[in-house]
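In structure tokens, one chain follows: the form predicted on its own.
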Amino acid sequence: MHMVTICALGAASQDVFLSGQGIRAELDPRTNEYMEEFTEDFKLGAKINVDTVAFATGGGATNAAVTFARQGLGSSFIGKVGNDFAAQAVLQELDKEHVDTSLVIHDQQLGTQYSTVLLADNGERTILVYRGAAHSHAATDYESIDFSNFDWLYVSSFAGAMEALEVIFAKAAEAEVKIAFNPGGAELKEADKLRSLLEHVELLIMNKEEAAQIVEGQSSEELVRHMLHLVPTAIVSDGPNGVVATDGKTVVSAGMYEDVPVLDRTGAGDAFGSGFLSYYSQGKSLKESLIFASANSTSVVQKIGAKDGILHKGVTLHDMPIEEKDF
């Protein structure tokens, strides 16, 4: 039996977590709802206690390079990242995972993506940012890699840097290489540019408020169905509103997976489309491959970091509210 093969492209990152009571969210009472603001004003020279230090990887595209290979399936990570500790830390915590790292670029110059996120009671976060290499992709770092060996390219966000993904997408189509798509804000920004890009993409990914960036509509039936016209399979999600996907066939709707504490969103989205992606590129249909990505997703947003929650090849699934029709 063959055993699928997917190549997972975008950000590695190296993430340091800092959660306690200096640092918390707080209802607004008219609303009931979270303010956006933290509880304690982070104030010029001030010192923030915090209870919890907790580090981890991350990035969008090493996140799912794990969903993929902890579900038996042939898994590699292609990104850019520095000569740097976290280069290290990163690349060794995908060697443990069974991901081949062996055409990872490093850059010269520049250091590994690094995150210091403020994690507050109720799982929202803050994150301070250095991009590093995880921002210098050229077209000129991918225009010698042979796609030819696997069967998907999932592509996550890219920092914009349309030029080195028009130059993979193309030697993706070449080799006849599927590719799954979940692009990021920079992305979204070159609206024109990546529309153009879609002709290469099988699957694409994307939330509510992104696809009304690129589609009309108000639902998110309504947004899936208009995203055909530019792609063979499309996914919308809306959080805990639910998801909607479809592949021109049949149209499946699903809610939430299981009601849990969240202690973390931290790749949550990762979870959901690398985990539908495992299946999907099995053969699963729709709903199976719905099923699995919520299941992924509720699991990551119970643990700190975007890896440790995720699940592993054997788990048993239980029942959703999920509802399938035809097109």
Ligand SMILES: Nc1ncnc2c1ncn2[C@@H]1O[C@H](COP(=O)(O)OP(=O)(O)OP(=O)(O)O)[C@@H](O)[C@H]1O
The other form holds:
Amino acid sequence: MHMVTICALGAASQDVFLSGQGIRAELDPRTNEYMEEFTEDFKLGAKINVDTVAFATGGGATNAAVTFARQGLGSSFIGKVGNDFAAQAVLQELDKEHVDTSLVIHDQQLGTQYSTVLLADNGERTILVYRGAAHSHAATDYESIDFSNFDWLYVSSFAGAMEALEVIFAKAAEAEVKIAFNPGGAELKEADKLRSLLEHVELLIMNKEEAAQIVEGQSSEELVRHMLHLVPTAIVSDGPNGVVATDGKTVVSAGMYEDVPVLDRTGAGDAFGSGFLSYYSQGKSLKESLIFASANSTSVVQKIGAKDGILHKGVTLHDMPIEEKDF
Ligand SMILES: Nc1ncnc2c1ncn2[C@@H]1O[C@H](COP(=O)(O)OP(=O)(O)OP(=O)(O)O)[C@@H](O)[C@H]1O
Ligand SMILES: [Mg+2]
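The form predicted in complex with this ligand is what I need now, so please give it after the form predicted on its own.
Below: every chain and molecule of the assembly, starting with the one above.
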């Protein structure tokens, strides 16, 4: 049988996660909701103690590539790294996970993306990010790449490099490779260019705030229906409030897979999108694919780092609140 092969394109990074008493989230005594700032002691000139330091690799595309590989699919990562220790850490981890990195591009000037994640005790986080090589995609970097051996491309944040994306999408379309797209904030700001890219896209995955930037609508269902004017299959996720997907034949709405304690929400979106495509690319239904996507992201938020919790092939899934209706 043909093994489905997916190429994840986008960012690679090294992430360091810092947590401890000094990086707590605090409840506002008046509203009993978490405040938007860390504690009062978190001030310019302060010395803040941390209790734990954890290193992991991240970047949306490498996280997605690990989902594909752990699900037994052929998996490649293409993106830009530097020539530094962080690049070695990323490539080593991807090798260990059986992700092909032979097409990775090394920038000669810039370092590998490096994120310092300040992790509060409620699972929220603030990230200091050096984007480096992950911010330097040029169209010429991708012109000579042959995508024809892949069944799908999974494209995530490209730091607004619309010309590079145009080259990639046109080459994929020419080679009849399907495209799943989870655009980043910088792509969403380029609304006109984004729309022309979407002509080549089979599957568009966004969270609710992102979807509201390109189509009209209040609810996830309204947004997802409007996205179908742009692409054949659309998904809108809304964190713990669930997700809606449609392919123009049915509309599937799902709730929470499991109400779990969130340790670190980094990678939730990547695990969701790549989890969905792992199943969908193998011919599973929207509903089956959404259940696996939800299970994968729910597992990831219970671990520190974006990759640790990614599910392996064969894990038993359980039911979740999910309903399907005609479009
Ligand atoms: N608190 C939570 N509890 C359980 N599952 C969650 C939680 N937060 C997110 N998820 C799961 O992760 C999926 C994707 O989350 P979300 O809609 O927040 O994506 P996102 O905003 O794109 O995330 P990211 O910031 O990682 O890009 C959700 O559909 C849900 O299945
Ligand atoms: Mg996201």
